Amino acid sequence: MGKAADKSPEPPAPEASPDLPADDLPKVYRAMVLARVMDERCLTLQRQGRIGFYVPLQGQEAAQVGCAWALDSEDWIFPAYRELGVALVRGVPVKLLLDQFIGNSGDVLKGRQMPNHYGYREFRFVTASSPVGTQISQAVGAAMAARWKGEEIVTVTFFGDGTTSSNDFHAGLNFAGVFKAPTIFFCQNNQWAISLPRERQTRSETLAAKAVAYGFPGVVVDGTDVHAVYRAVRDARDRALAGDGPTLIEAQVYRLGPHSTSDDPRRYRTDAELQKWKDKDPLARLKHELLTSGALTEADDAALWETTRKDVVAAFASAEETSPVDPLTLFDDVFAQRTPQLEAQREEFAALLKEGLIKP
């Protein structure tokens, strides 16, 4: 396995001519810091047994924040299960996300999804699911529906390099190509599909090249460069709204942490490979740019990290204090109006709870 890991691609070189407005860069950096701080905190919380499961994104912050920054708030997001940075840019409150990770009464999904599988209609952020690729076909269908309704929006679907081997990837891209769906396919190629390296996924030189077979462009960008990501997504969005169809964007990134809290990456990749990509840490890269331009000082940066950490700790304390999900919500949302049989079952269940014969 170490030999396969040594064949991973070199981190891409930086691209020039950033298009992100200079005034936005400090806000972009704050969003990336928040994503990193929350990511680190959630990993710790899972190890402490305070949340059940977590999927980290460390190393992919520039790809996620840069992509989300280039979108309109009316565009629909179809995530995989690692898009915390996208959710934060969309404006999803930290407390609301943590409510879902815990599964308390503040969780709008009422504890019915796995931790870290969140979704919010208000923010046009569709609920994630564990099976890889299902969101791709859904995003294409939603894009077609929006076009038929005359809505000037795009859908964006996120997935990893491993998902390009799924049936839904090929079915979704083919349909989108034929009907010119206004969809952006955003692949975060983090080099590993759990323990399977990218070179074991395909013989294609790039993942973006797969778009050619379906009749639309595929673009490779340096996913550690927030400017390059922003530019690629903005151009893809303009193209989709002009009626020219979809774009596949392959953001070259690296998953610095485990695939999930159920994974131990030390079993399949080398320290040398990890260090090579740590040297391209997207947060360090943007911080250096801001320091160089005078938009940030070391003191400002230290204060930002300290404040952000305190805010996330406070949000989790509040989430832990939030009451559990009411067990009786088990009977909600099955029908628009509960049937007599369901009402009877609910009453019987409530009686068993009251008598202590069932523990919530």
The other form holds:
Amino acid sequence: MGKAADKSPEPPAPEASPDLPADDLPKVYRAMVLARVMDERCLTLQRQGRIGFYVPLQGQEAAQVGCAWALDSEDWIFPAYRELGVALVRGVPVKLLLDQFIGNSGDVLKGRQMPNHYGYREFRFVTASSPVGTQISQAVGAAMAARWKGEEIVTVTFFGDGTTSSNDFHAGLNFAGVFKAPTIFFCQNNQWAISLPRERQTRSETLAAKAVAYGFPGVVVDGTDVHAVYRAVRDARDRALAGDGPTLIEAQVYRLGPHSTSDDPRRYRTDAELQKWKDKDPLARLKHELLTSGALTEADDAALWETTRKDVVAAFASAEETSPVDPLTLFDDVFAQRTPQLEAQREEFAALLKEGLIKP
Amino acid sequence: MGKAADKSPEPPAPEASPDLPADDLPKVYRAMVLARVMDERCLTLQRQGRIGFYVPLQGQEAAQVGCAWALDSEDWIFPAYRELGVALVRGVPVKLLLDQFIGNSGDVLKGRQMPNHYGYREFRFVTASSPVGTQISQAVGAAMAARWKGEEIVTVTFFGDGTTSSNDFHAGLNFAGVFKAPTIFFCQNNQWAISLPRERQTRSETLAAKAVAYGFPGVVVDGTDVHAVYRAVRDARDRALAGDGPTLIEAQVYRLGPHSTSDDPRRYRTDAELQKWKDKDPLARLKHELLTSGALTEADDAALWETTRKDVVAAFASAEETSPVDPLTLFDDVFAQRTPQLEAQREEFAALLKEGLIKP
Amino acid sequence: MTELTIVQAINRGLADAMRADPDVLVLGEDVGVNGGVFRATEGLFKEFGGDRVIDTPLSETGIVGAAIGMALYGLKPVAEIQFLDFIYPAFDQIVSELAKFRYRSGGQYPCHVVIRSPYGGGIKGGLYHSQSSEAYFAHTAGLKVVIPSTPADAKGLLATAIADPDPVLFLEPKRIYRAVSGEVPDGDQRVPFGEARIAREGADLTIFAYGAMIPPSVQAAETLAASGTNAEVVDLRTLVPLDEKAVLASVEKTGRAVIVHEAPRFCGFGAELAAILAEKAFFSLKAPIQRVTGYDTPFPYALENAYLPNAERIVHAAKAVVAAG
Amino acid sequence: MTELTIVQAINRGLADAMRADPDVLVLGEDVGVNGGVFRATEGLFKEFGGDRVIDTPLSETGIVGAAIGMALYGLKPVAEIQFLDFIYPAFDQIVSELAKFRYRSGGQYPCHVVIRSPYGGGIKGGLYHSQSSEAYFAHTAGLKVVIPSTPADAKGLLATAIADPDPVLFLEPKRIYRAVSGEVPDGDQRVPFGEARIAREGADLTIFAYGAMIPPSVQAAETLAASGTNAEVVDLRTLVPLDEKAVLASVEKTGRAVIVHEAPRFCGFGAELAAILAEKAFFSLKAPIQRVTGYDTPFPYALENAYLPNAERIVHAAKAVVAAG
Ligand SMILES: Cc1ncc(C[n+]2csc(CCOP(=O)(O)OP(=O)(O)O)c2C)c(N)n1
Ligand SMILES: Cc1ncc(C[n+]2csc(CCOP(=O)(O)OP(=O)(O)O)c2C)c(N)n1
Ligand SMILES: [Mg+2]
Ligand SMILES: [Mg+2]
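Please give the corresponding structure for the form predicted together with its partner chain, as opposed to the form predicted alone shown earlier.
Whole complex next, starting from this chain.
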């Protein structure tokens, strides 16, 4: 269990922390490998122009998978845009994600958003948006609603170090404190907000320490250690369901890749720093543990990577073959029902489309 | 000197605190009396319909006057809407303030804002606005600018307990921490944000403790004690000018009157609570001290109140006689120069005015 | 039928909705114990308790963000923004999230949220207690924008808003909160969205208005009648969805239009009406369209009465239009 | 004269202004070390240092609030908002403070602030990297709104913006940041506000546009020329102040108008142009005004090309207008 941020009002007792069941570990590792494989593949696909954009998660797999593993499937996730590991643990099929990355007719979102901005009501994984932080206060409202409806769930919201500066971080954590909302604020401090390092984002000693301002506990965990993350989240979940309110968890990780495929991190950070964190690669760490315990052999591992790669390639091939979205869906879902104005625009659009004046 | 909020990273050393010079005390008291007299008068004037609205400061005089007294006249003030005591210490003439309350041609603001929303560049007292908190990040920018220009001043921004929940509180304090801005954040915790009590505004233990989130000191002072306030502000000012960055000061006071003349506090708070704080009336406290030290006699005091009342009444009479604003000024100051569109609207307006179709 | 003011009708509407549906709740600043600074939520805290009539911290960002979260989870929050002038801290949540959630999620996450807010001038509120910024929201795809002008419409449109599965910005003309009172049908009588109300029939000219501009528009029409011009007054009631049919039908009949709103003229809602007419009723128009609006300045304090459109200005514009063709 | 792209012209313009005036500084997210996500501030950090090219925390509220404070104190900050879609957290500071400070202080506190931001679609940015929300700002009294469409205008208008004592929102058509390159005069060559540019002369019809909609508008005009319609293309350049004279003069000449913008149609900037024409050029108009715009939906991802106005749609509308009268 990570150390409680100094100064937290009620640090949870570490001895109470439940452990990640040993039987689960191979599954946890598999989820992390799948995330890594998809990441590598998508970076390539973007370079090849087969998807338009991508936001990698490399370096953050243990934090994401460890957190998601500690939750109940009924808990609601309010992600940022980097939470592939969480989506995979939730069970979102790879093909469905890739449909979103392409924006084809298989995409539950109907091709409306950039890659990575997916969401699946079925998996209680709320559709992501780009403006940072907005999900935070929403997660608090949802938690209040769940409690009001008597449902024993928590909401978990994900955001980065940079997002602690956002309006919604402040509003959301303050509301959560006041209303004792059953919410877990899971901050992945990956040390960078695009080109701004953590130390220049805020002068607070840790990000977890910001919880002091809202009167609830903040804890720091090593986000490359899946066990530590799991325990911290379980603790926070227990607290929330016991009516003791929210917890802020700062998982210290590192973004090994670029911010997105539009970014070139060599402009603002050093190879030495990168190498330091590459040495703490969460996948290597868990693999080592599994090899040591005998739960995994090198041969198993090689096979795992190979099958996973094949599966992802196959899923992408299938996604690429899926038909494009129907252009007329452009006018759906603005409202539950199209207004007369939208109906008229749709007709105008359909006519232009027919005449070939609009090419989707 | 008030106790440092527990958990502040670098609590200032109380022994360093300079004292409010004893010679100044009668002047400080006079300023507080003037503020109280204006307050009482304006509440009456509003009831009589002679001014449209008023925001009282009763109970907050020591905090405001003590703070303003500790500043240099070159320091910039970024007020909320309740800082009459600060304006008076700055030397803003009573008549000028009353002109603003009426919105007549003597008003520097040209009748553009509600009462209490004044500002005077000459006195480095920035014009107030209603949206809470917006002044906070502005004060930080101004402090950064002053430092960049090599000017040895601080900016001081005033706001209430409720305003700690605003977006600009978070953004402003965070920027100030990161950039070590020479800014003093002076929070008058008057226990209420209209009808919301301090405890329901935020679960943070003190408001000063929120400074932890931004990596600089937060201190709590008894805002009914003009000495304590003075020392805390002097300390903060010294720190700021020494390059050590900002300080958050929480002055604990009580709003003895209504939130504004539109408010009825009996709807949400008890007489008992009010009485408790009336017993700590900052004016009574300072008067007692001055009587004890011999710096004031009861007779002096009675005379002071009487002259002050007369002066304020005379100033208001004069303000009431001042001519109204020229309606054509409506189109000035939108931009440095009127655009052709504004010029055209002004002509249209002037014609309607002439025909009597518009009655200002 | 009961005789109510607009603010009473809103209060009644909220109470009825909360009684009928346990998923409806109210949140905002001072809405609970205090009953709202305009008393629109008076009595609700007592009847429904602090879990359903929630006094929030001072953060519009938080109010709207939390309301969205509640709606995603299946509640039907009605958020109050104390004055429309204070909605801007929530603008990101409204524009980026509330308006787009259904769309961007492919229909998975509708936002069943009503935001109520008093808007407009006439109470000597200066720059920050007077604004009429409906155009920002009407331009935001995914939001409905509703502005009643009578007690019956206030109650009937509020009922529709609360039942609507999409986000609705419900703007209340605070200037006539208490000035206008009228008969309000009892029970769950809804006024549908997208249907303008003909506040006064006429054949020579149409005055388009909404909210607090209806009384001076009707007054202007009466003055005009005396000089032989028979003006129709169309109360739009819902800006989004707009009753374009009624707008066009009226001008096809009258051939002349005067558009009235409090907001600054430039890019105000009136511009859209004029644009629709210039596109779709062009051949019916006999004369230039005129707009009687607030000026392109911030809202003033001392000169409020000079700023706000009044019946005289509307009459003046109407006469000019009639004179022109 | 130097051949530059739009983004290079902006970069050059910033550097020139900073060299000429020590009170000019730049602040925003990733503008320093990284040189801006579009490289508009490339090289400035190296030349002017971190005190004048300030990498800020991730808070648009803070960026604009701090910029206002700096301006009040006498500096001339140029703030970058990384994408116009992310300006909303700063909306309160912009609408309540930046736009109103001079007015509400009776002229005591002008705000010498420029906010630069890339806007518009065409880069497959989806809902949040594509918006064109100029109408919100054009409707806000006290703000100037500028949108260049050529490298020379980008540099010349930016110089004017930085010299202007009032707040200016400077919107950069990111879609053509690098697509368009052209000759830019050397030295301090300013392009005045309030003067539209005739991008193409014509006599039969006027196409009004700005920013990234200029290239398809000019292309449409060329297509139309082939079928005998001689279209004029007016590049507004500054939405506020608007060159109303040029707008009216063109339509008085051509009698027909097509208005083009990327933003959703309803209450978009085009509505204001149509309203001005319907009021002041009514008797010159021979046919209904048409608007070719984004649809009234959020900005899509996969269907971006279907959403954005293109030359074909403009031609189609122009032909309809010509056919109508
Ligand atoms: C309101 C807003 N402003 C700016 C951006 C542009 N932007 C996208 S991600 C990002 C940095 C986010 O950093 P952090 O919160 O640390 O998350 P990370 O990307 O590191 O996971 C920025 C500035 C945005 N998406 N939203
Ligand atoms: C953004 C915004 N929201 C709401 C309001 C309405 N309002 C005016 S004062 C106030 C309470 C402020 O409380 P606090 O900060 O404690 O200051 P106090 O009035 O007690 O001095 C509220 C909610 C406002 N002015 N601005
Ligand atoms: Mg980060
Ligand atoms: Mg207070």
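Numbering follows the first chain given and starts at 1. These figures come from a predicted structure and were not determined experimentally. Only the largest set of C-alpha atoms that superpose within 1.5 Å between the two forms is called the rigid core.
Trainee: Quick one: spot the hinge among 130, 219, 96, 325 for the rigid-body turn between the two forms.
Mentor: Selected hinge residue from the list: 325.
Trainee: Need one number: degrees of rotation of the smaller rigid part relative to the larger between the two forms.
Mentor: That works out to a rotation of 15 degrees.
Trainee: May I ask for the C-alpha shift of residue 345 between the two forms, in Å, based on superposition of the rigid core?
Mentor: Comparing between the two forms after core fitting, residue 345 shifts 4.6 Å at its C-alpha.
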